[in-house]
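Listed next as structure tokens is one chain, alone, in the form predicted on its own.
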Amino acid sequence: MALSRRRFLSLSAGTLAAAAAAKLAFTRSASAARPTIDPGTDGRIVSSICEVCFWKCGIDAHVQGDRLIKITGNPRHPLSNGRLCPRGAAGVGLGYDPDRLVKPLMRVGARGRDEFRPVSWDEALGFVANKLDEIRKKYGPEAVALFNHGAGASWFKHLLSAYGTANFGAPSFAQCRGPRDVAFDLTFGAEPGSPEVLDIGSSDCLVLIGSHLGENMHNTQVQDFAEAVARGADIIVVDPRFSTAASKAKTWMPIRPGTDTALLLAWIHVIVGEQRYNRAYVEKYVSGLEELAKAVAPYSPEWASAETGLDATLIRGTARRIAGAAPASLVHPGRHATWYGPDDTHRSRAIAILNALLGSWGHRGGFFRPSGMKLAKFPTPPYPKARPPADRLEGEAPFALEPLAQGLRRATIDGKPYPIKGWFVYGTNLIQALPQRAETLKAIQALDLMVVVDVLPAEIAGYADVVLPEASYLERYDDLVGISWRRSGVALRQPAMPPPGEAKAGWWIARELGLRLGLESFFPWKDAESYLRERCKLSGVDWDTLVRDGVVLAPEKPTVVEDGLALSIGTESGKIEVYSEKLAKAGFAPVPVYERPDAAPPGYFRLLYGRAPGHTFGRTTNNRLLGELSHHDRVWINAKVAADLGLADGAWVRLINQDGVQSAPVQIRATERIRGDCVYMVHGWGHTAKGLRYAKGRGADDSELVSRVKVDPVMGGTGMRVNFVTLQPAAREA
């Protein structure tokens, strides 16, 4: 898929056309004002926030009566700028998904058989509250854990904090961005942000290392990437696969999987050794350059060539190009960074150090520094003091910034450091989100209570004791969302349509449970609107404007040095620490080191995975509208390798990993756009939940094949690209 702005917009328009169940006439003014409605129609526009992914773009929901007609980008919101990705535009398909959960369910029979009976809300909430009370009395409130994803989880974090637990585990940390966040925090004293605060549109040189812009469809970044491409920016893509981003690059570097840190160290070797770093910036802001120079001295391009399979001249030349564009030179930090375990924080640290040498932190074309907008909390009593989370044993992952989801799973199995007996699962399908599925299923069977709060009946719901149907993001209020971007502010999610059946908003579910648990003082508001009005009043935000526009922006402030930003560094030393004393004192390498990845067994290929532009992993594969763009996956394999195996393009195979785990049948895509030592597939297919009538049986589930991990000792992330597969011809399943 091309990534020009024209193509990006045409794809979004095509999805909107598919989404329109009826036609309503709207016209948009040229400025960032509200869209206007043509005379003679009875339509209205509700400005809100998308939740198809974590980006939280501003949306305008076009409504006629109670019927949602279409969704467009809110031109007043700085993360959407009036545009949406295909997934956001097709949110209509989630709202009207015929497989929606519409009534509370309670399990009958054995856990995991996906058999339930519908019950009233009173019965469901009474059962959950009684079980929570039993667990609290027998084990203490800390014996309950929340696994969560999405803004709506804030209501349940509030509920369970008041209940007395601190066990909140989001797979988005230890299974995704954790190594990156820890590495940047150690280096700059700040994380890259979510969304990442990257000035891609102004970059003169952009380096993407396994970061698939145009396939991950992070809206603002894709818009900025299109601008960079249109300006002729020097784009360098490092990836074993010729991705969409690689098709827009001046240089594609098809690196041997798992050797990225070797390349990064060689780039640092050249930039430091040839004194091509941003001297004035480094002298003012950076500490540890001398130690860094000594550490990277052995890592020459010739050494890296043997590790990476890349030409030494290419390595040296790209290092010079990267340095030559500084400070408007950006090495993208990526997002999903849990690749190979022990190497992951070091790899992300090397990326952070490269950006420090370039002077990109705080400069145009690099990382801008938003001020954010301070929002007052709703006044409630202080939470009871809770025990430290059970996700780690003494000495484990000392630099983790959040609890580890797989650590809470382990504590559920072995009771160390103390037992976990109840799970709340909000908005995350742990069957696909956590690696080593057998461990997840083992932990579930050890629980006294598992509650799933969700919109669709994904696989994890089939193992629950109680399933609570939530209103979708199109049908509910959520808490205020702060915007930390070039222009900071606050945004509002508000209902644009009624929920189906008996589905309820998360705030209502959490409050009702709180009242049943004797936590009335923590819920001194009658509904979400009164709660949000009070927060706005205390924060000095005009409620009526927020409701009307969906966003209220703070006064503009400089975000880069060129515009007057007084740059400060958030580390304890006040300097960018390319040599980390913290890591050294904890017994880790203070400067990144390279660990050679394990080689594939004979006849096996390294399993790589990623995203499709029309889907947010498994969250959207049941959306019939998005199915018009992509309704199955294919396994990429090198064309020559496929021919050697006697496999034609489109042939059906099963993937079998090193532990004998087999996938469902899936077609291959024989292509020259991937190296011969790996295969690639899109994450999120291969659903087995019987309630997902559209997605069930489509494609293969890559997470099923991730039966092994290597753990990052610095922060506890689960490196998952350590699995290998072989291909076996198979018949297509009916």
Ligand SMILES: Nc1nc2c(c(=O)[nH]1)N[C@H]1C(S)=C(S)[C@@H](COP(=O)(O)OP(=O)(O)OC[C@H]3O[C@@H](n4cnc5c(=O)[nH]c(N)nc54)[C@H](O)[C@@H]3O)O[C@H]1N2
The other form holds:
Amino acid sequence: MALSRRRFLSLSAGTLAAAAAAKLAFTRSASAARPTIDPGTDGRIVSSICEVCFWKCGIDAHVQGDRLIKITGNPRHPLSNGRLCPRGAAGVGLGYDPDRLVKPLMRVGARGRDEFRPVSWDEALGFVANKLDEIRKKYGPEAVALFNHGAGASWFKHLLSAYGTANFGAPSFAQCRGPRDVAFDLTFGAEPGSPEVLDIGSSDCLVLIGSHLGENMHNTQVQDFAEAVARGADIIVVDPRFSTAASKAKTWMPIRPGTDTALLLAWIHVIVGEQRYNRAYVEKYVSGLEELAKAVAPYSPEWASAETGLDATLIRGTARRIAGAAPASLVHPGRHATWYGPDDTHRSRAIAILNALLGSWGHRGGFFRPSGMKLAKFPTPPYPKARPPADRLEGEAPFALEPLAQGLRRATIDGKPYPIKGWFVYGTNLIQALPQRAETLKAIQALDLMVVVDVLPAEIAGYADVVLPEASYLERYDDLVGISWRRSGVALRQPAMPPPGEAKAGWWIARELGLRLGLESFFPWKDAESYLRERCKLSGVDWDTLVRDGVVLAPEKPTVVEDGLALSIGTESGKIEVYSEKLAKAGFAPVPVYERPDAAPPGYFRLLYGRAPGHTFGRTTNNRLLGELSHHDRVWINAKVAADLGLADGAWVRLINQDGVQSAPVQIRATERIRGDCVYMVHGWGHTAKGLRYAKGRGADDSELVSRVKVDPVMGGTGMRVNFVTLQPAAREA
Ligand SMILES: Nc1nc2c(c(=O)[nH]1)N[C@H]1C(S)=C(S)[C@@H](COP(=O)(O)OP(=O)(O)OC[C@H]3O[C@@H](n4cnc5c(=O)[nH]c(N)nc54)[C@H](O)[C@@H]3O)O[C@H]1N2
Ligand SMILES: Nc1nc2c(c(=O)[nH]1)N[C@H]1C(S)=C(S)[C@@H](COP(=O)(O)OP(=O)(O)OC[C@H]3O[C@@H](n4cnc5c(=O)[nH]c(N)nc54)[C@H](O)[C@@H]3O)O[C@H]1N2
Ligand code: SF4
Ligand SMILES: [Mo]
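Switching forms now, from the form predicted on its own to the form predicted in complex with this ligand, please provide the structure.
And the full complex, kicking off with our chain again.
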């Protein structure tokens, strides 16, 4: 079965683009060179960077006059190869979202009532600068925290570093990639990165542990996955749910949720015990094999079978298939890895160790090693020395690589290790992104200042003292974006259309605040363009080419051993550490250990969540173009279980969790495609913000049901799949 990339991606991008294209005479030249525009139109193409998710594909914005007509993939950009995912193509729907924030707003009445009056930029910025100055004098600058997501946050990191704080927390660490990055850093001395440095297209065997490629729609990765499927790669998908990826796989392993580490340990047991590891590679690069062999000796497939619910013969057989394809055998590191808490870094370490045994790190069909491209900084004075972040208490989560967002929240509530009094929130909807919502609301009420910079009136904006409307990614410059990929380079975000109303670019907002705070020496540029021109000049990047093409590529370099890469390992020992002295010294298990997840209370199902191809969290659910395409707001439940509960497909229910938290009414999807012990929903639905007039009231919100977490003691991640729900029939109108 030859599944082409085109078919894989065609489902929706085509329909959207076709509708827009009908009006226009844009033509693409036959080569993968620059698209050309019919000279009879006043159309032009602005090459820029997508920000509908965080993969940062290269886009070509087709513009006529001031009007954005459609968005296509930039064929010169190595992350898009001329193609986009449906969300990227539908960026037009954000540009013209009638609910966009168009004026600075100041709160009237109590905080959190989502009631504001429009004010001038001067009044809004003056208020924020005054408050920041007050906090700096009263508590010190580190009493301000920045929560952020996305490329545009760099201007605010710069502003607040100059101001004197290092309290920058992103839910994309302790609620997302954290355990994986820490585990790979401990093992290989390097992280899988974003975009992940995976050579999926050339893998002969690909194992996906949860990673639901095709629903997780990271563009290049899905293109590569389609390539692997078309090449007939041996694909093994481990997921309690029959995911889109599972539907393309040779083998689906419907694992009992939370028991993956047991499976991984058994695979290691077989591969080491039967001496199927990549001997030459292991001898050259790996340390700690003996200790590993000893530690995994008890973990036979039979043992793992009892934990995972998977057949022991299947476990043994898949281990042999995985080893047989080495080194072009890739156990995907995943991305969202904060699943079960104490198990998470260990599970990610077990994945790293398997890859080490296969020798996939540095080999074709495994993890390539990107060369990157050196970019010079724009010279500014050194930042003042800031206190260490307030996110952790003495000895807590010693291996965290970034501040923990929920730790900054805690410091805001209890003032330990020191008080946080001001929040700057950029491009993250903390109400939906952070677990344990009651804590988030408590922290917000304890603040002296709450500023939200956003493009839409999301839930978090409703809690602000001041809302600053940002120009969207289609309407602004941002800082240069380095590309660390098979072909590295640098890409430019540049405006393709004017912002609506009085919305302003982040660079402008940050600079204006800087000037008002007496930090002008940190902003020695007139505007983003002069800043970017200078940075390009210092980096030896031709500005005009970058503006024209949206991307400038670095010279090609070998990224895998087969092409001449001299592989070096970034750990202190220079070896891949399958046994971790560092973990041992800090009192953690040096070889992964398995912790059995808590069983569901009788009558409850484990709550699982994930992604839908047509949406990015809650940031696209108000996009009318994507909304027309897909809702994906039903709760998946096993068909037989639903029948036993007397629930027909499409029935309306409320989910009620172990702490009594109730969801909004939501329809069920009764399906054979999920195990009977769990339910599944797509994250990002169930908006309550009144300004999101399209998304409000559609679907239910998984994050409000995550009232409980289990924390990973190694790095502070919040395991969120530890909540259980029952289903109660509900009227639609309820
Ligand atoms: N379309 C789209 N794509 C996205 C995003 C988006 O919002 N929309 N977000 C991006 C971001 S930031 C991230 S972090 C990634 C997340 O995407 P992934 O890293 O792929 O996330 P996971 O949490 O691994 O994937 C969820 C899958 O895990 C399965 N699962 C649940 N519990 C278990 C378990 O105990 N064991 C196993 N083996 N599987 C389990 C679920 O059934 C589901 O299929 O997606 C990225 N891609
Ligand atoms: N329950 C639960 N919790 C989760 C997850 C889950 O699946 N379930 N996923 C976790 C994961 S993997 C991650 S990465 C995090 C992500 O969570 P977040 O960091 O919150 O990411 P988004 O949801 O993309 O952020 C959305 C906010 O950014 C705003 N925004 C969009 N574009 C722009 C822009 O150009 N400028 C500005 N200033 N704002 C903009 C949107 O309007 C919206 O308010 O959530 C984590 N939390
Ligand atoms: S994967 Fe899709 S949404 Fe994400 S950056 Fe690329 S085109 Fe945009
Ligand atoms: Mo994420």
